[in-house]
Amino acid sequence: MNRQRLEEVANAMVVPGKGILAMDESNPTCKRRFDSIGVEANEESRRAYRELLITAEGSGEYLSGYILFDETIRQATRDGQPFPEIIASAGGIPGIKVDKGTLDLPGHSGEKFTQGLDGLGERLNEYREMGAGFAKWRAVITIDDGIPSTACIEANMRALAMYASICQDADIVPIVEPEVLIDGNHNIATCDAVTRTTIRSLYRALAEQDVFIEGTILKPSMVVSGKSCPTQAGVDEVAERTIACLKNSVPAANPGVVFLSGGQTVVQSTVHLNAMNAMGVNLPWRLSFSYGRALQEPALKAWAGAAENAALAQGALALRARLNGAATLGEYKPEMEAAA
């Protein structure tokens, strides 16, 4: 394990003013998104769309890294330049999703367990040779009647810790992602309690696995009301509760927290991140973003599968990257949404 290298990459992922574009959708997820704009999802259409995202002029100024899918890290531009090389040449860091999705957790109805540890070391060595500097693994925690169970939380956090340890042995920075789903009618207090319990369990597991915390990045969900809750918490409460939760749960050695958007709207995810960074609280780690849909949605709609719309789509991505970059500094303003 090269601790110096891991720490350097982790800090580069959360430099002020920048965040991470999550473009690691599996093929079925990509198909659902393409279906929404009436575009057939095949290897070439996925490649063309991903080239559009990676080569968007201006977005690199606000993006430190790009999370890729296995298919994507192997793809290239139309003129044959591999995607990881394009990212690196623009000063970004290529990353790779390495979990293999979720299964039903045996004996625990409604709960999931993330798979993918088998053969992970060999896959990581290959990805490192292809240019990957970091990886991502997502655990899913559902709030509902009687869940999440302690068994579900601890099983998923132990898997995250094992993944993180294997990553670091391969000199790849692990993003650890314990996502507390927004689905449900629970209130923000319930989300707060579950998120605290989950993150505390994660860091216990990381400590037991002797993971080098300075060479990791945390990707949590924000503390928000359930999507179906009749009372939705305001921006200030989301910001205050999320920061309090993190201060209570995340060690100071962690370099940064990159939030997932997790079902929030494009604008909500930006506003909430900005509110946290505008609070003026002295925090030991940086607060940034690792958004997928919240960065891509405007670009996907603008593209609509037409090559002639590429520049328009790239402009939409660059705008969202710039606005979220401003939010990492607490400098986002609503009127910036109207920028061309």
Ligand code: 13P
Second form
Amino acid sequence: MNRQRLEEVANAMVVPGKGILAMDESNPTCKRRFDSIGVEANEESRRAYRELLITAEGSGEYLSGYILFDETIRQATRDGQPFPEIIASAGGIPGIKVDKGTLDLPGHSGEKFTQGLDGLGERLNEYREMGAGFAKWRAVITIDDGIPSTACIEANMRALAMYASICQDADIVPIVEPEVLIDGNHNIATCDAVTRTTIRSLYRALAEQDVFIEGTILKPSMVVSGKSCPTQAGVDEVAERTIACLKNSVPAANPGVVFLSGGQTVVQSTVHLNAMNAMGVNLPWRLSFSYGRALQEPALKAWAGAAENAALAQGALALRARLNGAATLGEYKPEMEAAA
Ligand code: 13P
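Show the form predicted together with this ligand, please, because up to now only the form predicted alone has appeared in this conversation.
Let's see the whole complex now, leading with the same chain.
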């Protein structure tokens, strides 16, 4: 394990003013996204769309890294330049999703377990040769009547810790992603409690596994009201609770926290991140973004599967990247939305 390299890459991922673009949708998830714009998902349409994302002018200066899917890291631009090379030549870091999705957790109805540890070391060595500097693994925690169970949290956090350890042995920075799903009618206090329990369990598991925390990045969900909760917490409460939750559960050795957007709207994701960074609280880690939907949605809609819309779509991505870049500094203003 090259600790110095891991620490350097982790710090570069959360450099002030920049965040990460999650563009690692599995083929079924990508199909759902493409269905929403009436575009057929196949290898070429996925390639064309992802080429547009990684070559979007004006976004690279706000994006430190790009999370790719296995198919995507092997793809190239129309004129044959491999995607990881394009990203690296623009100063970005290619990353790779390595979990293999979720299974129903045996004996625990309504809960999931993330798989993908088999053969992980070999896969990581190949990805590193292809230029990957970091990896991602997403665990899913569902809130509903009587869940999450301790069994679900512990099993998923242990798998995350094992993944993180295998990544570091391959000199790849692990993004550890415990997502507490936004779905449900639970209130923000419940989300807060579940998120704390989950993140504490994660860091216990990472410590037991002797993971080098300085060479990891945390990707959590924000503390928000459940999507169908009749009372929706406002921006200040989301920001204050999320910061308090993280301060109580994330060690200072962790270099950065990059939030997922997790079903928040495009603008909410930016506003919440900005509010946290504008609070003026002295935090031991950087607070940034690793959004999928919140960065891509406007671009996906603008593209609509037509090559002639590429520039429009790239402009839409560049705008979200710039505004979220500003939110990492607490410098986002709603007027900036009008620059579209
Ligand atoms: P969303 O921002 O769309 O939640 O995606 C981020 C991600 O990478 C989930 O694993």
